[in-house]
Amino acid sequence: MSFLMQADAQIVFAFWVGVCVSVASLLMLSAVLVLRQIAQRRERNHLRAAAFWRQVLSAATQAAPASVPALPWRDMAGFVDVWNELHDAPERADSPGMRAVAERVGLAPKLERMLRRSSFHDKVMAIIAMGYLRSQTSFEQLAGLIDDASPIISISAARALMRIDAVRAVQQVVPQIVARHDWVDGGIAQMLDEAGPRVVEKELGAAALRANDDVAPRLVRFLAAVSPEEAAPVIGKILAEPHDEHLVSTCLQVMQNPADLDKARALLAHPRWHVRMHAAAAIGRLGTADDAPALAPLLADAQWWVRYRTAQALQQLFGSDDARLQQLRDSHQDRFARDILTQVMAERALEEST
């Protein structure tokens, strides 16, 4: 070091500098390796905790266990991921053995903690595991989160307040689909369907008749999928009042009453072209070939995809009678109907053949 006595005072100001970033880089790289070790260390024992639990749990389907070990707080994150693995596959593994399980390990608390004091990831696993123990307990706790501003965390907790008790939880579960734009409408179809139609028709039907025009038609297609029975007079009533034309066009799309024909049928001369491609197409779906004569005109619509609903209605409304179905091409004055009654005709010929 002695030649740093006689060196010029830059060139002993980047020695320094060299020699400090060098330890930085050092440092550095130890704590990268020790994170590293870390990450692996953890990973090791949740695939360890993962595949003990799994034993555990997959015998306990098949026979509540005389006795069950301890779940220490460092495999919590191994046994969650097993225990809504089983309950997710198809066949549905919650069992009286396995909530034998739960209850000795007191998995309750275990998840509340987890809850509190875990990652996001690890938190949302939590909630969903709650949803499956259906522990009364952690009623309140989840009803807290399912307003959070994650959309994955709260519909998580709804949908585990549902699974608890879905009579108590629908009241708040509702009000959040209609506010919550950013819910996915998969995850609240599946959640709804869960539930059953029983528990949650009448909610969504009063829902969907106070909701303005702008969110009537999201629920109007959640009711339909659950109940189409409570449906139709909702969507009766929809169709009978003045309403945007989207939401007018969704209740077409899921009407299943033909009660509600006359309805569609008076849509069919609509101003906007998707009202009366729906309307057609729900006369094919419900009607008769005593509706032919009103479909007719709209073969020689100004829009393509209304002449072809109308055609494909007709000849839903035909059935097998293709005779017919000719014989309204060959007579019909318009260039653009017989065109399109030529398309869905060989359409059906070719999936005929197939």
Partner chain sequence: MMTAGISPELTSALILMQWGFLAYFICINVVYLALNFIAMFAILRHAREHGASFRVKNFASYQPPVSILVPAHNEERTILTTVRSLLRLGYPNFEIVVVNDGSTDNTLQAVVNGFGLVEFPEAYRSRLHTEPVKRIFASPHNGRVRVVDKHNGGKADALNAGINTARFPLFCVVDADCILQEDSLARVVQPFLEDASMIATGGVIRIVNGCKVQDGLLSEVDLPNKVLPLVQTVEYLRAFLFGRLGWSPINALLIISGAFGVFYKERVIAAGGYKSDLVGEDMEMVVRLHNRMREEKRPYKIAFVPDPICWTEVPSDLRSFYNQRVRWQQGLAESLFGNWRLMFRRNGGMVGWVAYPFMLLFECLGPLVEVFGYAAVIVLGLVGMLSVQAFFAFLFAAVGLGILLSVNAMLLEEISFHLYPRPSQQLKLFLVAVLENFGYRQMTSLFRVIGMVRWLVTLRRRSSWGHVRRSADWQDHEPQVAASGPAAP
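Right, the form predicted on its own is done; let's see the coordinates for the form predicted in complex with its partner chain.
No partner chains or extra molecules come along with it, only the chain itself.
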């Protein structure tokens, strides 16, 4: 080590960098190995707990158990996983036997403790489990999480609240759907679907009419999925007024009421191609063969998708009468129109050959 006393500063610096990083590398390798051992032990414990409680809870779905073993804290994660998994299977949801097990192991206070103290993943699993447990005592605690910064925690809390008391929760959840752009649409749709149309349609319809054009398309989509009847007047009202083309497109996509067809017909000449496309598709879905002449010019549209959806719409309007489509193709002067009709007819032939 005497060279360190005589060498240049650069060399000494390089040497100590080498020493430090080598020690750091060895420490990190040790950390990797230790973490591996910890993870393996945790995984083993989790699997054991999950297997044990799966047996207990599965048996409970058949008949209420005479006795239930104690639920130690180290088994909580495994128990909650199985609890949520079994509730996900609709045929097992809300079995009295499972509720009896939950009561005897004292699940509600344990979940509240898990919610306060656990890792992110376990916290989310606890929120979901509370929703399945449907304990009114958890409502206030979960309501406090609905505006959590994490979209996962907040939407999970919203779903749990809707499960516990949908009528009470919908007042808080719908404004959050409007406000939270980070809530994933799939999660919202599932939550609304679980709650059912009766509970959410009024609140959602009112929110869709109040919302600005940026937010309204999402709400219209949710509303149409949950309750087409309640969506129809909302869609009619939106299409009757000038609105953002994205909102208009959305309304055309989810439109189910033939009474709104006139509004769709008027949009076949819209300057934006996606509006023309969705108008053509809506007419194909809800119109009659009399609409064919109005659609025919769109077969020569500059946009491929407008031509394609129009050809499909015409096929829907003509039903199984392929001769009319063929006649239309042969009479059309535009090459692109003929090509797209050929494709759509070939697609049907391909489907029918299977």
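Since the model is a prediction, treat every value here as computed from it, not as a measurement. Residue numbers count along the first chain shown, from 1. Only the largest set of C-alpha atoms that superpose within 1.5 Å between the two forms is called the rigid core.
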Practice item. Look at A296 and decide if its Cα position differs by 2 Å or more between these two forms after superposing on the rigid core. Key: yes
Check your understanding: So, does V306 move by 2 Å or more at the CA between these two forms, with the core held fixed?
Key -> yes
Check your understanding: 2 Å or more on the CA of L328 between these two forms, with the rigid core superposed, yes or no?
Key -> yes
